[in-house]
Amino acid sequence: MENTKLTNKERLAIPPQKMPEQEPSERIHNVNEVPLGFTEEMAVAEAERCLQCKNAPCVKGCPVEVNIPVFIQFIAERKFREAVDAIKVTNVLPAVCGRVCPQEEQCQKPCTVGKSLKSVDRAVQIGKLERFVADWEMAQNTAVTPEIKTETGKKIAIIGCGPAGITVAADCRREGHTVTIFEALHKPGGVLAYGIPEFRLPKKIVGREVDNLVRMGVELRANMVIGKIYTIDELMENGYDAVFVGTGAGLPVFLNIPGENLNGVYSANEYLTRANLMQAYSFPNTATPIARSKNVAVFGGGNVAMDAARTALRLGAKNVYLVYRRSRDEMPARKEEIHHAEEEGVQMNYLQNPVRFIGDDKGWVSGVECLLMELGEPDDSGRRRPVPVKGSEFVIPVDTCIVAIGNASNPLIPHTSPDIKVTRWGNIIADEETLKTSKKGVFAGGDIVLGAATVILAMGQGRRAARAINEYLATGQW
């Protein structure tokens, strides 16, 4: 597909389009989405920045290999239906990925425009364009159900309705297999539903994407904790020819410091699940309460920590401190999320580390003692190791603390299926290309294999697993 209207020099001269956003002073009082989306004119202008490179380095940077130049060219030509269809060949969650994928580390990082202008921040904004066409489709109410091949009679059980499970379900159902998703919680979506706040990913979008699966004929069974209600062996005895495990990394990691069992100390999982999935932000209109805090400390430097801190502000906190043991440069969170948190008033306490929680006489947290840190030599992650500064103890008065330092894999399935091999950290061992586990007929992908990763990496594993499942069911060869 050639783009001949403008020269490359003219395209490079077009400035990146700035997506409008809610003002910080307004958005901290609501849970509405912060970025408001491109207008049609903005999207077309941004699409015209694309050079339509023949080698398409952006595609190589996409874990699900979306044909990025093609869908962007369709946008430039105002062929939005065609743009959506081009994305959905390989990505069944464009509205989600357009919002939460770290494009700056994936498809936009190798973009020729960004490299020519010597800044990834000036690359073609692929994610924002993906969001635009996905939202256009939703506004038109013109979602197209993918074509389903002739029914094969083969049955697939998918454990977990997160990004990996959703991707496997779509790709396997397209081949004509009968697909059932078993979801432990009462609503589908996995981390998309419980872990990412409404102001970053509206739940109506997650619901719409899951509805697409149902229209394709995928059966969804909620409140089904596999490992308790059924084991994997029992699923296979009940007629499932293949099983995909996509249970995520939902086991919170704690700090293991004194006082962590005090009331008011949350894992980020619990705090965000109450707020996102169970809508505790609108209590008492919803049945789920959550602490209404004045002074909140959040521990961690990733996207989950940013989500927790920004949620606390929206729940009425006067002071939110994000306590991180390294500097801003080492933070793993997306730059956009750090920027939004700073705009909204989250107080960034860099080079600090908690050593104990302090409680009142009623068992509620009232403070957290921290140490100042300084950066030493790089550790195994390549980041400079934080080293405590002796005698630098100080106390931050708080009434709520949120631990957001990572998640581990839930041990339930490995414990009830001991023939599935796991790493010493409890992650299921799966072949990198086929996602086959040590148990015949069982595949696994997403965070249960990778550890806590990104939505799009989980989807990439889901695509590879689906290809391998389809081949296994067609040939019977393991």
Given for the second form:
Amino acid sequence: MENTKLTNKERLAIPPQKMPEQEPSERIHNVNEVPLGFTEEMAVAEAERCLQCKNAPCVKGCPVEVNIPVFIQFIAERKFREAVDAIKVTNVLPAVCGRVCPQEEQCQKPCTVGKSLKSVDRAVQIGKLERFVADWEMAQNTAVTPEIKTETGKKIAIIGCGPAGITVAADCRREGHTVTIFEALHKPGGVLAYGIPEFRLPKKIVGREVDNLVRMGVELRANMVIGKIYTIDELMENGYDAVFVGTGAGLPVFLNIPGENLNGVYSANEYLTRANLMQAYSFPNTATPIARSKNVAVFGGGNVAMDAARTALRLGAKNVYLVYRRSRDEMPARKEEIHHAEEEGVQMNYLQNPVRFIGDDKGWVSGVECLLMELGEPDDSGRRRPVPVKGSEFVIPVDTCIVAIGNASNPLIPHTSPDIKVTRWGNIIADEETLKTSKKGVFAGGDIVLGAATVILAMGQGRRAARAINEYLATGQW
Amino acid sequence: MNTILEKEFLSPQVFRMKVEAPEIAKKRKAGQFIILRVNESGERIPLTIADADPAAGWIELVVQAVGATTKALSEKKAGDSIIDMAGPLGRPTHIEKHGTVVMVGGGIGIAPAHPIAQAMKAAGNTVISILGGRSKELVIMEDKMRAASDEVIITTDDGSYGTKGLVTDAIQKLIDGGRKIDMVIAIGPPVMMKFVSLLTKKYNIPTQVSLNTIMIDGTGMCGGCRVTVGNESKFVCVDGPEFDGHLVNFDEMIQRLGMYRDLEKESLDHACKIGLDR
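Moving on from the form predicted on its own, kindly provide the form predicted together with its partner chain as a structure.
So here's everything in the complex, that chain up top.
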């Protein structure tokens, strides 16, 4: 094979392949995906950059421990089928993870290539390669339904069809168990459906992954709000042997400043749900409205804030200000997302903090008063604490505001199952390795346990929970 | 998918629908609601459950066709289906023996008031129901309310039926007549609930109102339904839909209900052009 002839020096000399993207001026007028994907040639060239390190530091950086060197080697050999199968051993959602994982913080961070070239930005682009083979598989239309073991007759209820629930469903179904997913909304996917925008994660990808589950024999029940239609105890009385709670961090945190209930002030959850799940970008061809904004302020510095800001641009806003109380270096959003937002014209208002919303005579928000901040001593998180500058008040004229400062845990399940212990923030307490809760037969994972985290961490917990559920159902030992 | 079993117009704009929903019918309690979507491109709207039969497996909805979605729903016939329905949502009404309970139902608010009146009566309360509407045809379910109440008072804005006047006039009359009222439960247009609450506050009569705000998920996830109650922001979907009427900021709530007024009109115009079942 040609690539085995390359020396490490030659590999390091191959430039990182640049994935083509929609031009910023064009993409702000549509909701289509921004990065367009590698060609086969680009993917093979990128794969040839991998040094095939024996100790594989990248694998240790991956929450679901994808066998990265192996799948990359297959790409280098143009064995794309084998590559995608190698990923799917541990990751049921490669097309999703290839797009939304923070690889620069995970697999790509310890990459030897990046370290040798002295920049994580020059590491092997593992995520983009993962996306390439997942998309390749979709294009071939050859997705293989994994083998299902002999039916065990044991029943598992999964609450929430987000990344954690989908992972548990796949891993438990493969073991031969009967699996039902209960989803509160009308569409499956959880945050992949309602939260992450089309331009970052096309919904047909989520749909296809869920279709795969259904093909495996997983039953999906939409419109089922567990805690209301059935409590967990009732599910168990109805014959479910184990329950996995993956209900996510669905309770928006607001700023708690005056004027927050004025018209035009949204939680990021509401804004994104209207735009994505309800497809308000097609209004009035779809029935759900969303504000027609000119000047928008988004509060927060995470990926959700970036998603909201970029969505507002696509919905036609002239000015979108991202108001963040610290500086660019402290922003929790992925660099790539910040970069995309900047390219598209989101105006970054660093070191500013809102203190009150101002309304017009019709009850609509017309401005937001902010204070300038400066960075003081580091706080518990290790980031420098923002301190208000006295007398620095100023007003940003806006007609829409989006609060994207995080999510607390949704109380529906804990309220109706008081025997499941929660932290004082309402997150379900689950064993780190087995994801067992304080209630026998009940496991929990994803954001309801982690607080607002990432898709891949939720999937990592889902994997471990599935392993523990399969063991529990095999042995009966709690 | 939920099949519509029966449908009947109670007035030119108001209709009731029995919808097959066996699991919801078993579980729902008075005061709870569902969220539905009429079709694939439809929005999610909350509707209070008016009645249910757990044995037969249906729930009943009473709806006024005012916006694009309720108009599209009004065009559905028995045998058609509703694409999505989730529930029962919200907290049920707290039922206990208070003594004398006045149930105030305005317009289609009479429908959700009915199961509460039944439950309050079953709990040993004396139930006086005040049914209000702009005109006679908007006073619905009179017979059912009579069966669930000890006394029924009817008011219409135009005097076409019952006493000419507002429901608040009828409450005032009860108070002036020396009737001891232990609890008022008001369900209807926000303006009606606001003025009922203002009146009962003067006399210190505990008052519950049932709010119907704009919602999407109905599980606490979006916060679009938030209202100020006391000094706190509450979510109607999970903290409500019933709140202490004396603490609700109705002006803010009414303002938030009007958030999409222009767009709703556009949506309706558009739907009329291309067919309501877009």
